[in-house]
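Below you'll find only one chain, the form predicted on its own, shown as C-alpha cells.
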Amino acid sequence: MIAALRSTFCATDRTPASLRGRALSGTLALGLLSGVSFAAFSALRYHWAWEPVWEYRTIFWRGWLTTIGIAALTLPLSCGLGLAFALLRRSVFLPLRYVARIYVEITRGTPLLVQLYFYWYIFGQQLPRDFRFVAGALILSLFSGAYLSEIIRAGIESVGRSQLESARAIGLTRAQTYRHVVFPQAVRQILPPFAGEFANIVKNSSLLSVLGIEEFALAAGSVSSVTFGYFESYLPVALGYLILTLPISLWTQSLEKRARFET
C-alpha cells in the first residue's frame, strides 16, 4: 500500500511521476486550495451580487482586449532592448558600457509609476492622445527591458570561458560564437527568469491606467465605483490576467525542456 502510494505520488528526476499521479496530484492541491477560500470567504459572511457587474461585461471586455495589445506590443520590445543592452554591457567600447549600465541600474532603481509620469510628462505631453497607447507600451518596454537585460547578461555569462577560448582556437568570429556557443547555452539558462518578468510585464499593464489607458484594471475599478460590487468585479480581473500569463508560463517550461541537455 505503502509503496503505491510512493509511486503514485511520489517522482524524482529519475522517476518522473506517472500521468495518473499528476492529475490525482493537480485535483489534491487544487482541492486543498478551493476549500481554504471557501472557508475564508464564508468566514467573511460576503453577500455576492453579480448582477449588477455583469450588465458592465463590455466594459471588462475591452479592457481585456487593450491589456492584450499592451502585452502583445510591449513583450517583444522588451526582449529586443533587453538584449540591445545586455550585449551593449560587454561592448568593448567604454561609454556604450556605461551608458546601458546607467540606463539598468537608473530603471530598477525607480518604481514604474514614477517612470510613466516622467516620461509621459516631459516627452510625451505634446503627442495626441490616440498615442497613449504606444507610448505606454514603450514605457512598459523600457522599464522591462532593463531586467530582461540583466537576465539575459547572467545567462551569457554563466557560459564558461573555456568555450569562448575554443570557439576563436576554431576561428569563430565573435557574431558566430554568440549565435553557436554562447545562446544556445545561454537560453536554458534565462528561460525560469524570462517566464515571470513576462508574468510582470502583463500585471504591470494595470499601471497604465495612470495615462489614462483603458485597459482591465481600470475597468474593474470603474464597474467597482459604480456597482460597488468590489469582490465582483476584481475577481474576473484576477482570473483574466491568469488566462494570460499561465499559458506564458507553460509556454516557457516547455522551451525550457527542449533546451535542456546534460552537462
Given for the second form:
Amino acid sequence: MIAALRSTFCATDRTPASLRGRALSGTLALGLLSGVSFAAFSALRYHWAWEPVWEYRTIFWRGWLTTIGIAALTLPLSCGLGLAFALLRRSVFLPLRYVARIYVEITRGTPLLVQLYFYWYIFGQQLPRDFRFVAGALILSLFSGAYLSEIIRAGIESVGRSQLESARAIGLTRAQTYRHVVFPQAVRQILPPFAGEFANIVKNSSLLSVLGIEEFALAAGSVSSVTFGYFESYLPVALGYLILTLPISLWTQSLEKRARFET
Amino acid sequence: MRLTLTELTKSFAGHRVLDAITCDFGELRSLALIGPSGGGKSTLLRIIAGLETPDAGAATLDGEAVAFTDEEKLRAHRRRLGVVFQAFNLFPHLTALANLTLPLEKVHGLSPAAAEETARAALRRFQLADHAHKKPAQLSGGQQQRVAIARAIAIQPRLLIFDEPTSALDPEMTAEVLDVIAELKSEGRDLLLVTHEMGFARQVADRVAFLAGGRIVEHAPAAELFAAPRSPECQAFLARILKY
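The block above covers the form predicted on its own; next, return the form predicted in complex with the partner chain.
Starting with the chain above, the whole complex follows.
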C-alpha cells in the first residue's frame, strides 16, 4: 500500500514518475490550492459580482491587446539594445565601453518606476496620444536592454578562449568569429535567462499604466474604480498575463533541459 | 621550409619567456621543439603561427617576415598554416564535417559544394567518414584530434604546426594520432611541432631544437641530438625524461 503510494506520488532522478502519477499529483496540487483560496474567500464573505465587470469587457480586451502590442515592440527593441550594449562593453575603445557600463549600472540600479517618469518627462509627453505606447515600449526596452546586455555578455564570455584562438588560427576575421563561433555557442547559454527576461518584460509593461497608457493593468484599474469590483477586475488581469507568460516559462524550461543534454 | 628567428623576445608579466632568440635552422622539412615546461617552446610556436606577437625581434618563414603589427597580413599568414592544438579546439557546436567546411568556405572562399567535397575527402583519408555528422562531444579524444588534423590539412597549408598534439590523450590514442602525423611527414609535408614524445620527435623530425630558459640551447639533426647532446642542460633533460 505504502509502496504503491510512493511509486505513484514520489519521483527522483532515477525513478521518474508515471503519467498517471503526474496527473494525479497535478490534480491534487490544484485541488489543494483552490481549496485554500476558496476558504480564504469564504472567510472574507466576499460577494462576487461579475456582471458589472462583464459590461466593460471591451476595455479589458483592448487593454490586453495593447499589452501584447507593447510586448511585441519591446521584445525585438530590447534584444537589439541588449546586443548593442553587450558588444559595446567588449569594445576596444574605452570610452564606448564605459558608456555601456554606466548605462547598465544606472539602469539596473534604479527602479523602473523612476525611469518611467524620468524618460517620460524628457520625450514622452511631446508624442500624440496614439503613439504614447510606442514611447512606453521604448522606455521599457531601455530598461530591459540593460538586463539583456548582461545576459548576452555573460553568454559571450562563456565561450572559451581556446575557441577564439582556434578561430584566429584558421584565419577568421573578428566579425566572422562572432558570427560563426561565438554567437552559436553563446545562444545556448543565453536562451533560458533570455526567456525569463521576456516574461519580465510582459509583466513590467503593467507599470506603463502610471503614464496613462491604456494597457491591461490600467484597464482593470479604470473598470474597478467604476464597479468597485476589485477582485473581479484584477483576476482577469492575472489570468491575461498568465496566458502570455506561462508559454514563455514552459518554453524556458524546455530550453534549459535541452541545454543540459547538449553539454 | 626555411625558418629564421632574429632577436625574438617575449615577456609575460615581467617574466622573460623568450630571451632574444636568434637562429637559422637552414632548409628543412620538419622541426621539433623539445625542452622543459616553461622553456618557451609553445610561445615560440605560437609566435611562428601568428597567434602571439613578440615584444621585439623577427621571424621569417621561407624568406617572408611574419608581419606581427599588421592584423590583415597576419591573418593572411595564419590562413596558410594548419595549426593543431593540444586540446583539439574543435568547434563543439558544429559537426566534424562543418568544422572542416567552415574555414574552407569562410576563409578560403570555396563554394559550399566544393568545401563539402574537400572536407569529406580529408575525413575519409583519416578513417573518419562515418563520423562526419557527429559533434566533437560524441567522438573520442583520438578521433577529435584526427578531425582537427583533417581540418588543418584540408586547407592545403604550407606548414603544419602541432602544439603538443598528444598531451591530452591516453597512450592508445596517442599512437593513433602519432601514426597520422608520421604519415603526413612521409608524404613530404612541412611540419613544426612541440612534443614531449621523444621517440616520436626522433622519428619524425629532421631537426630538433632544445629550448630552455627562453633560449635555444642547441639544435641539431634529430639522430645526432638524441645520440650525443652537447649541452649539459639537454643531457640532463634527456636523462631525466628517458629514465622511465
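All figures in this text were calculated on a predicted structure; none of them were measured in a lab. Numbering follows the first chain given and starts at 1.
Co-assignment to one rigid part between the two forms, residue 106 and residue 80 | Looking at the motion between the two forms, one finds that residue 106 and residue 80 are grouped in the same rigid part.
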